[in-house]
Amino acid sequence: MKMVIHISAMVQDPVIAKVILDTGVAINVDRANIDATSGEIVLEVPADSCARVAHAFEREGASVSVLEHPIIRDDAECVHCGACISVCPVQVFSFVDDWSVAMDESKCIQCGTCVTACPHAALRVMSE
């Protein structure tokens, strides 16, 4: 399961490590943006140990969303054109036996590459 994780300027430890220390859960950073005042991170963590990693973030000071859905795809305006296959680094889109796109929400890393290249503004990524 995927959330996101903010952090503002007033958190100053190893927060991701002191959360992998004690809660003992393996974690992996898919994405993170951080600048002098805030960080945004994306986490991947297990789903069975994803209310704990929450709640251990929360007690450091940080603020914590869970990803029920980190790409979005308005089926109005996709028209199946693959641009955002080509494009993805994690091949979170594909092509099934119609010609239509798959997606598989569980590869996105949120880097927005396939929003970018989307001719029809059919995907955006979700923050919160």
Contents of the next structure:
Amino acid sequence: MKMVIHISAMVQDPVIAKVILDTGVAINVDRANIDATSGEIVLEVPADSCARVAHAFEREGASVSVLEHPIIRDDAECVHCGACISVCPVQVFSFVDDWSVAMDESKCIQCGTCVTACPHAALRVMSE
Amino acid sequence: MATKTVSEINERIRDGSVSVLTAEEMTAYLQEHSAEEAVREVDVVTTGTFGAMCSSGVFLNFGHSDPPIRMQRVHLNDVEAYTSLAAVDAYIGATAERTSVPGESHEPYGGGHVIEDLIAGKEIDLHAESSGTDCYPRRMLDTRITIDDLNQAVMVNPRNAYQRYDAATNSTKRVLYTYMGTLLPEFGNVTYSGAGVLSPLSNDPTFRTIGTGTRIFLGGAQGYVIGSGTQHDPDNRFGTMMTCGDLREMDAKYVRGAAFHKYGISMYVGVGVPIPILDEEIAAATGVSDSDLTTEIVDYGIPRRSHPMVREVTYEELRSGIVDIDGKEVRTSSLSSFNLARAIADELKRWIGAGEFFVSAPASGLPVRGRVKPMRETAGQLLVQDAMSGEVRTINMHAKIRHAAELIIEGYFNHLPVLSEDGTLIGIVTSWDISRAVARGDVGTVESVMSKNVVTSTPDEFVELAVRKMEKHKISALPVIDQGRRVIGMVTSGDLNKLLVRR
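Could you output the structure for the form predicted in complex with the partner chain, given that the previous block was the form predicted alone?
Starting with the chain above, the whole complex follows.
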């Protein structure tokens, strides 16, 4: 499951490391943007540990939201060309039998490459 | 030899007994049946393609205002249309880009989007300007129009439905943003376009049934082939066609504005051509499959007119999702939609089956011979050798930083190519690198402070390309090297500016 962590004021603290040690959960960092005053981190967390991990981050003072849809497709705009397929580093997109493009959003790491590669502006990365 | 005529087929369309297959179904059919059987049993084969067709646009007639205006400049939703026609006629081209207001950021929007919005029945801002004449006194006009307010809206596309198209890849270390989409570095992906088995011109490659006057599916309506398209190149199997149709009858599902990131605007157009099965030769040609259709993967990393070929490839391989380039599995992306190409072939099949669409014999077929000429350029292109300075100081990689500083000060230049033991280029140091090293108290060798990824030029490189290279890498000088990586000159942005100004 994708989880977005917002941190502020404690960018110096090893928050992620503390949570991993605390919970013993193998967390995968998909993306992290951290500057002098705040940070946004997207994590992949096993579904059964989500509540525990979220709680641990909140204890460290971070705010947590679960990302149900990391990437959103506007089906009215998508023409199923497949421009997104080869640029995605984690193979979210694939052709299915009728040559429409299927999406496995659970794999998405929100790199945004598909968003600019889509000629029809059909894709959007969700931040919350 | 079995034959039949267009009027016999139209008679069957009229009485509902016509037999229609899509080009995909026909390919399967011909694996079980002979071409002779096909002529007896199949009347029409429908094709379809849906992809970016930049050379497209629409003629519009707005009707006269009161007082009247001779529109000399026209904008539709801030997208400029061509107006060097009669007073209230204009042509909106698919690739025209919205006039941007400085400081405002917009979603990409252009001619293709205006055309899509017109078909969808949306209101469009119309702004027109004129210098005013005795017969057309008005100088400015602002109104809102929909497609229903226009006298005519005729799509006329100078070039549609390429028979096939080069697939694209990228050998460089940078992401390239092209009209063939996003090309990842170091052969990171391949993009392609074309409907393969469903491709209209590939199913009748000798243009027996396709030419001036052929009735077709265009953008969801019945349209026509005007003749061969611009850059029609049958000698190299790059046939194209020019098409027209009434925009007011079209469906926005099959005409879509599009934008290629850091390239510009285009429009996806749906085209379907019905092929009447008049004889065995025509029947056999519609049996073409993806494995029969080849094209070339070319390297867009080389920004020249002819991109070098990487390898030949079939549409079957491209559509499998993975192609092999020098032993590496490279993923492919289609830019045209096979899903919608199939929808078009199916829709055309339905129209014919329902007696709503009749096939036509062309007044004259598309030319089967001919090729595209490159541009004649009379001025000659500037080359780097015209601008470079041949007197270039270099330094050995093992020299002291202090020595580099001395050379730079003596020579009044900013860039010092670094050579390895054998005299070939291995790095570059700038006066900035040296200053930083000195400021840090670094007393080591040049090797420790040089940039190893040197962007270089060659004497025969076009100046335009060298300038673009410097802009892209945000640098101001390029060492010019020969084939043995020996430095034979240096070209700076200052040299190039001077040269370009002189012309």
